[in-house]
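Presented below, as structure tokens, is a lone chain in the form predicted alone.
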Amino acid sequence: MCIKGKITYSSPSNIAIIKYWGKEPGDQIPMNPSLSMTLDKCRSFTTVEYEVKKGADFSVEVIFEGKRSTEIEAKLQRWFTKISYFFSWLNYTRLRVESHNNFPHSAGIASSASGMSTLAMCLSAIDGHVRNDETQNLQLQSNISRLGSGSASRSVMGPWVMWGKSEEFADASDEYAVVVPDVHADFLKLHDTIIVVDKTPKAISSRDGHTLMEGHPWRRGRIEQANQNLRELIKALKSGDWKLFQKIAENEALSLHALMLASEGGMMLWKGNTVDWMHYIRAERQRKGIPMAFTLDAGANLHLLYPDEARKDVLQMLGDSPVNHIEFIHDQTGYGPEKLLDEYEKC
């Protein structure tokens, strides 16, 4: 057998409202379920040139942002070993991967989620060509994404996605994400403006941060809190209850960073302007009644979420802010990856 070709996908990042922080024993098994909104504009773009040929030796070359990255190649080697269980043809495949993001690094946008999911989509499509079966398998695509980056499991679909076992959904799993059904129309077009206050690389990676939950004194309470907040968030998403959504979103964001601060060594990722922006947003919300809520990932930059009806008021508020920032990145609810190119032939 011999098949070669070139395939390109784009895949979005996502922003978790119920946070994924901490793992169980095993390979990328979450400590608690998480729930996120898929983004639309903030994307990774990946092109894979490949040749699958019986008897060939596996090889991979990675070009990231225009430069070869042996560091990413080493990480992908480990990931390819894991997913060869699903794609045995990887063992005799030559790959050349070119990837870039359309958003800046260290901007509070999960590049591992978009990057790993877009590569998973490319490999899934190649698998379809190898097996002569073009059927999409979202569970498999989410699963192999998860094995590279937990949050990537949620980026292969949209608009609202949960990952991790939960009593709220019988089909929820620790191995793949599922779409949250019956979301109210008000939450199907939600704006997300990322307020970038700092671009300094984090002192500790999210991967290493997860390990700090292993002996954390608040671990059991966090699991209970996350599950309770998940139940309440699902109610808000289905009913269109903005006040409840706002309450849960900010509680989860602040709880995530409280867990970091209470970890061994005190993982502190906020900057002064992070706190100033939170105070400003809350004060303006109280003063003007604008429906908006902030959340943060494991970093210093904020995601400001608001419905379409509030867009004009929010943009005015942002423009009038006396608080310093580097830039605003405007995004909104999205629906997942897009195939941009797919060329292949038998050789």
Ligand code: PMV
Contents of the next structure:
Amino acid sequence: MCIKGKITYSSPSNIAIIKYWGKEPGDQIPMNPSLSMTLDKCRSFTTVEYEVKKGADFSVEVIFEGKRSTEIEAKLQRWFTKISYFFSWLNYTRLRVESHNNFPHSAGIASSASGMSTLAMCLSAIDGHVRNDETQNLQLQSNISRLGSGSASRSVMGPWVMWGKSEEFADASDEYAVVVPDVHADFLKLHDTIIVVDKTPKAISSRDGHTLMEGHPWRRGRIEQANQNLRELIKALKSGDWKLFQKIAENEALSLHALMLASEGGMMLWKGNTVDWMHYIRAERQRKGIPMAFTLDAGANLHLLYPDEARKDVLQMLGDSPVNHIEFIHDQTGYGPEKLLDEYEKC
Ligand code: PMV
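Requested next: the structure of the form predicted together with this ligand (the form predicted alone having been shown above).
The complete assembly is shown below, putting the previous chain first.
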């Protein structure tokens, strides 16, 4: 058996409203369920050239942003070993992976979510060709993305996605993400403007950050809080309750950073401008009644979420801000990966 080809996917990043922070024992099992909005514009683009040939050895070459990266190759080795459980043909496959992002480095946009999910989508499509069965399995795509980066499990679908077991949803799983059904029309077109205030690479990776929740004095309370916030958020998404959405989004962002600050070693990711922006957004909301909510990932940059009807007022408010920033990146609700090229032949 021999099959070779070239495939390209793009896959978006996502922004979690209910944050995944901390793991359970096992392979990338989350401590609590998380829920995110899939983005539309901020994407990774990945092309995989491959040759699957019985008797050959596995090899992989990675080109990231135009340069060979042996560091990424080494990181991916463990992932390839794990997913060869699902794709046994990988053991005799030669891969050349070329990947880049259309958003800047260290801008507070999860590149591991878009990067791992776009590679997972390519491999899943190759699997279809190898097995001669083109039915794509969304759960498997999400599952293998998760094994690379937890948040990547949520990027293979949209617009609102949850990952992790929860009493709210019989369908929810720790192994793959599911789409949140029946979301109110008001939440189907939300804007997300990323306010970049700092571009220095993170001092600590989220991989290491998760381990800070092991033995964290607030661990039990956090699990309860996340589950409670998830219930409330689902209510807000279904009923279109903006006030409730805003309350949960900011509570989750601030709680995530409070957990970090209270961890061993005190992980402090905010910069002065992060705090100034949060004050400014709250003051402007109070003054003008603009519906907008901030959230933060594990970094200093803010994501400002707002409905379409508030767009003009928000852009004005951003332009008038006395607080410094490096750039604004405008994104919105999205629906997941896109296949851009798929050519192959038997050899
Ligand atoms: O998927 P990871 O391991 O990069 O962790 C993501 C952690 C947060 O971005 C802070 C929260 C989340 O749920 O995306």
